[in-house]
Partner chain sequence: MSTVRFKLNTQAVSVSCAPDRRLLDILREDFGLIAAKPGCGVGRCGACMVWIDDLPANACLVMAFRLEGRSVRTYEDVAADAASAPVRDAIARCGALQCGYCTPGLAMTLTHLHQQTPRPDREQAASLLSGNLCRCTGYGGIQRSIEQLFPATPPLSADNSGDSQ
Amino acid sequence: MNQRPHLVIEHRELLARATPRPDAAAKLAATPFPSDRQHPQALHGAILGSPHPHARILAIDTGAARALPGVHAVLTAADVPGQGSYGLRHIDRPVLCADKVRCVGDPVAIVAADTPAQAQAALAAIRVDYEVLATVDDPVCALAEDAAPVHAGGNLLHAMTHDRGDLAAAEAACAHVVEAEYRSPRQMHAYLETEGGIVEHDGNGGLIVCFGCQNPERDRQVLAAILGLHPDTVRVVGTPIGGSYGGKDELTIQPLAALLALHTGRPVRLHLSRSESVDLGVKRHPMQIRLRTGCDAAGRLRFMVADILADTGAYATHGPEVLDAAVEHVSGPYQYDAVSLRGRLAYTNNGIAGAFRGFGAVQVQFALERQMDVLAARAGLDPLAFRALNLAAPDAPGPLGQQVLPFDGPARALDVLRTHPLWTAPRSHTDGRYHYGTGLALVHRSDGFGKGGPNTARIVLGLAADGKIELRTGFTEMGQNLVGAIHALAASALGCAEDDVRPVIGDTAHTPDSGPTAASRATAVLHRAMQQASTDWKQRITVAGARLLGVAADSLVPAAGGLRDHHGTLCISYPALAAALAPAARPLLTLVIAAEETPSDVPAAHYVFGASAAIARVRVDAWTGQTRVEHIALLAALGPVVSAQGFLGQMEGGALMGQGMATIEDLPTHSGRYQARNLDAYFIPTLADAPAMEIIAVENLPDDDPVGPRGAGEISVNVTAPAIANAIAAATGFAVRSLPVKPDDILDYLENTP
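If we take the form predicted in complex with its partner chain, what would you give as the structure of this chain on its own?
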């Protein structure tokens, strides 16, 4: 199938290519994060959250709190000067709750005081009368006729369906049909830096909002609307971020800190404790996924029926897009005669679910990839061979019937792993107390937002006064090595050295609207921008240099350090060139990156996909039921690797997060209350849990591929969760239907199986 050989970068070579991040020194020098920022005049903000998951607010009395020493402001919904609610697609989340609270921690009042202790004392003095309402704590009940409405419009927030082909005929052709219901957990982002930062005054009636965020320009617009200010008077500095993984994509407490700063005229710091962060932050959407899938006697997939129900909690945030992604990814990179896919998203009082690395896809990929293993076994085929047999052709339409960019990544991923020693070794055995098993998963994963999403971007490129080539973008650095990617991409496209480049990121005072740093898009968008800029930039800078030196433009080449002649001799350095040019004559390019959207008319559908396959080997302890992941081999087929350090980091970090989801991470609610509010009860993997990891890249893209590298931010979480689930099933025989796999369930199974 693949005419060209695979362009494989083995793990060892990736390691050799991985140079230190350009911002490593700054991070090692403990440069402050937004939540670390201090100001001598700063007041301390604090939030009064609802103690109830669902209640009507009858009255709020702030009089006693206002009278306390050190208290500068006590604000409620009535003090919001502009728009009272916000949200990405649905404007449903109150800045401060006025009539009703919909989850524990929902902000009801805020305080600014001289000291944190005074702020806490003021919170304790605020009286709120609630009328407690019935808690909607389950998405199935939420959608029942007689359920209490969380929002006035009812509890069905969003639904999506896709039907294609003759289902009855496809099912009639099947020799094997497998039906099962799967559950995926509510996972916590557990970024180590909880939400925090400072709002300062700029001295001209404007505000400077400094909190880690993923989209400074959007935050600026929304904050201005809430504060009743012109957007030009709000500056958002959103970088660096102490971890996000999607969890800081939307505003959380910035509006509250900004309101306090506006009312008091003083800088205000606000930094959530871990338990407050757990209450207010978003989580991964828990999903119930029913799949019915069949293949014929030869093992060819014929049909899939999928029914997905997701719990979005109290507010929409990214919920509708997450559900759309679930429906789009549930059938995988495979081919069917017919599919019938349905997804529903329910409001409940169970906290708030939103964007999280893997974004709706990882939940359904777990279910699908379990289903593929079970069907392969029924059909008597090897799991890898079964998947290879059923891959959609590289130029087939996408999962929703949309036109997609041709891509052969899934086939290449399987092909490279076919001969991997982890796969060719025996895949399960028992050694006394321990059961060992090897599992495989294959995923494809969309890039960017679906059709109609914020897919466009602006990037500015210019020669600064000091001779640095500045790349200005609103993207933010949250650990992914954005800065390293900018250096590498700009240098290779513009002919200069990495040192000649200065990234300017994530600050609305200096950077354009690049759209969200999300959906694995930043590196891919920057790559496209630099491709677009290359010729134009080289021409402008050589012309400028030639004029100055009185030589022909084509005698100069943009190179490391400056313009050189064809023998490599430096003719003029970038600093000398910048110094000699009037500011207006220095090269400046504004790049507008068009949305990479499917030409098809399918809403929310994606155009660009990447792929990954992984093999996981686990050891299950028959005495304790506990799973130890020993080894993961992860192959990412995402096109050229831009930054080896960033790529490795995204693969390793996401893989362990997927492992967490498969083995230990779950945040259940009970009557609308989280059962853990800190890292002493919600456990994330430690160094002791980390497996040996082997990361491999396949760089091939189809010959005339116009977009280049696919995003690397998410796919590792997508692929490892199902691979580990399959490995546990292979080790024990236990039909894994629910993540994380609980030791008790394994023990029950092992004890009751002869």
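Starting from the form predicted in complex with its partner chain, produce the coordinates for the form predicted on its own.
Shown next is a single chain and nothing more.
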């Protein structure tokens, strides 16, 4: 299929390359996460959230609460000194609700007290009069003309369409047409550390905000606007996160803790319980996806019509970007004569949906990959062969017709898995009580943000006073092994040892604005930064050493521990060099990383893509309807592997998250209320549920590729969920159109199928 051989790293080699994480010991030995941080003078914050999903606020009486012992502050919207609302593309989320609440848990008042019990007593003493409004709990009903408006502008938050080609002619050429509606669930991040942290005073009139986040600089700017402070007086420390998966990509309770600290003049600690986190935190967007797809008698795809409806809940957060990603990815890495793609995003009172690993693409990729299997069967083709037959050329335009960077990852992924034992073995059989099935999925995944997004980054590289080579970035450590990746990338590009490098991350007092850590972009951006810095850094540090030693600069080489001559003899160590140089003479580089954006004039479209294919083998119990995922082989075509440990972690963790989406995870609402508020009723896969996993990397990139490694943070969840859905269908014959696949639905099908 490809002229150049595949550069494959098998699982065992990835394991052999993996090294312990540099930050593991510190995390195990100390109290690493922001909510662990203690201060002897800290007050305890608490939030009074709305008990109603939709209501008008008529009056708030805080008099009794303010009079209670130990209470230092009781604040409402009237106490916000600056900007009263915040958001990303849409500024629609109130810091504290003033006139209306739009979901259960919407903050109405906040309290700071000496003890948690006193804070809770104060919350109980606050009186709020509500006028309960009609609950909008269905996105279809939300867009009806007579629906109660969640926001004054109506319930259609965002829409996107893309049409190209002659749809009628393309459909006329089809021998097989498949039309179906698919549904994807609301999913919860279930991170280790629920939203929490502490806000302290810096002694100079400023605030230090220590909460897990993905973009400290953006948070600093927004918090300053809310607090009515100059941004220079707000410092945000946002790392490590303690789990994110998208859920801490934007502000949640940081503004509330900061307000309390500002008003009391004391440090304030605020940490959500799991049930509060469920109410107030963001979730994965549930989607309804209707697809109509056709191929000709030879199995060549001709057209696709897609209609996507997403429920964003009470506030926009990342909803518009999620919908844009869904529309961009719904047609997959395949070639069509014509497409008509439509997406709509509706406000409801069903909590809040926002960024989540897979970010709008995984929902539609489940639907698309089910559709591909059904069409392949109609055309009489093997599912893998059908996909390979219909791949767009590596240099073809992107899904929205935009110019993209040439990439042959999808073809390589299929080609490597074509001979995998899981695929060449029989793909379905029944052994008495159990049905076994094997399914395949192929996805491509955009890298970074779309056109017009925050794609640029600033990185600083410098020789510190103690001789460490510091790489300073605003990116945050969220469990993806960013620290390990920085050590590896810097050492490789700068010629030093990994121990010579010190990452400085996620602290606005010490790091530049690198943009969001989201969109699986941190490692890829840092790779480009180190490639950009390599020559300049080596020149600067050898010139500095040569002047000090009185030798020619080209006689020195940056190496492990310091500068060496061409025979490998150490001439001066990095600590000795730093000590001998005046601070202003130490090498320092500020790198500006340009945006990787399509030159096409297509809003929100992406330029760079990675790819992944997966094979899943499942066992379905005909007595209980339960699905056991037994084996997953996952191939990621993302370019060179930077950190084997981080790569394996992202692939295995994301695969298990995809398994949860496919088999057990769902958070339904009833009349705007979540049906679970803890992990005793919302279930996620554990180690006991984990299948045998085989992770394979394909490192090939097209000749002259200027970008290098693609992001590895999300694509494994994207590919695993549809692969498992296809495996369940192969095992049972059940037409999977809704995730998670429920045991009752399988039992009903098996009992009613001859």
